[in-house]
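Presented as structure tokens, the chain that follows is alone, the form predicted on its own.
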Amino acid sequence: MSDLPGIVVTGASGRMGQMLMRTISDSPRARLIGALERPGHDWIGQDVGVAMGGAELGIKVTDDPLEAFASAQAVIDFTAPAATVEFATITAQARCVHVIGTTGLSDSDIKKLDAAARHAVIVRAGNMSLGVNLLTQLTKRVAAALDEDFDIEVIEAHHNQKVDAPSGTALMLGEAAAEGRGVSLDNVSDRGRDGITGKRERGHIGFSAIRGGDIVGEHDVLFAAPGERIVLRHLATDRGIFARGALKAALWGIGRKPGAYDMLDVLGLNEN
């Protein structure tokens, strides 16, 4: 058992943190060796299994990433941009794989992550599921096949606790559509329509966000032209798909050369 890769989960008390820890604990291919939370959190010092309402796992929740990452082969991180950037510096020093599912990262944040990836493996994706990554590839291909007579809209729905919009997955799909069209998303992105906005700009890619209840994640890419519409859709009903994808990414990254990777690399779908 001790020969299995050791994995640390950040943001241990969150929905994804708890799902990740259960997934790793149940896996025959990895072992949970650490759980990290922010300083001052109620879980600090508790056994993580007990904190989750179950049996002891023999792992105390800590707020010290240096200590937690020192003996890890991989860190799985679904937290907040500032924390993720800080963790990336430490994972690079520890030479362990850093799997990032954090959304809402700025261009500046991503540049810092890319700098850390010169020293360690970073796998970053707006969504870790197989289905969504297939949807991304389909979106790129359909966008490349259709001209600007087809308007493109990305519609996403999530639970009422999600703090960023559009979702990381929606942006990933928008990037795929823009790449298929051979344009920069920054130049054609339409968000937050309200009031008298004027007619839709030809060639632009629109985004709409829905927040409510306990929706795990729903994403539609709509291609609409006069007289016809094409809709590509992915519905997530179980948060476990993201945890299983993140664990797959962590195990894939162990032993790889330092660099910035994504789930298309992990799944062998990258066309580059």
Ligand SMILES: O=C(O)C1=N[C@H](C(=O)O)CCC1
Second form
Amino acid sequence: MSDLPGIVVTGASGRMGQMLMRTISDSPRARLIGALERPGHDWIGQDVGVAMGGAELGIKVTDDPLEAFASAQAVIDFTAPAATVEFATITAQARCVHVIGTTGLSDSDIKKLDAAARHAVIVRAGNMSLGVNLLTQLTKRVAAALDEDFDIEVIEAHHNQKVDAPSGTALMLGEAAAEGRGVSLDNVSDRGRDGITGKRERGHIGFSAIRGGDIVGEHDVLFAAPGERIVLRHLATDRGIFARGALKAALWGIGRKPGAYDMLDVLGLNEN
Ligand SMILES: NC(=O)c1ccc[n+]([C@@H]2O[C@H](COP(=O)([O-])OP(=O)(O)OC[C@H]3O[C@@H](n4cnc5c(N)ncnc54)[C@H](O)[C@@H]3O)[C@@H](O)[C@H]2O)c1
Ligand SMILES: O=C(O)C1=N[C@H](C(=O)O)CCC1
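Could the form predicted in complex with the ligand be shown next, to go alongside the form predicted on its own?
Expanding to the full complex; the earlier chain stays at the top.
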């Protein structure tokens, strides 16, 4: 029996679930000990390796989070808001690290996660890649250096199965730009322009979402002024970047004191 930290993946059959399980299985620093899917899913009861079309891994997919999380050191969760909020209570009871990649969370969901983080380590980010987290720092610095003559727009593109907009990443970038400007994003955010919208308001931060094909994730932060434009861009071409970040977060979180952390904490990029 290995003493490597045991990790459970939720949303096992999903795009990220499968990528996470491959990443953990290939890692010399962790072992996959559980795979969770929603009740009624046709993977329940199957060996997860076989369900993914490969060799047996000796792990049966379950729909019981209590049982799955009981012996885990960390749970990596890229599912849906309602599921993530439910799992946060159970990971807090089980005292295991909860790494959350799920996006589309409401303010009230986030309050519930913060309550759970009083008893457990939660690491949450709308994007777990090193590149995007660096880009948030750059965005904050550029926004702080420029005045409101520069209109800020966040433009994102994702695959046609994505259910939430703006993306979690776009919101992280918008927050970073607002922070750089010393304003609250809630007060300056422009989302979903359509029809006779009136002129763009000075100081606002706009969001646009493109959905199509199999785009993994593309983000531009545009600073547009009379006579010049700056574009900060991140292009994701492989979901492995998110899975590697999530595994790093899980290992980082083990043994840490309870609290709500993000990828800047994990990567040592937090300037505060
Ligand atoms: N933070 C990041 O770096 C990052 C990167 C990629 C995707 N995401 C986010 O991760 C989430 C999942 O993305 P995806 O592309 O893998 O989606 P997906 O639809 O392919 O997978 C989601 C999986 O969660 C499962 N699920 C839903 N409710 C469940 C429950 N109650 N119990 C167990 N499983 C449940 C679904 O059956 C599905 O298999 C989205 O919110 C997405 O935006 C975040
Ligand atoms: O595929 C998705 O869904 C992604 N979601 C995250 C987001 O909302 O920003 C990260 C990129 C991929």
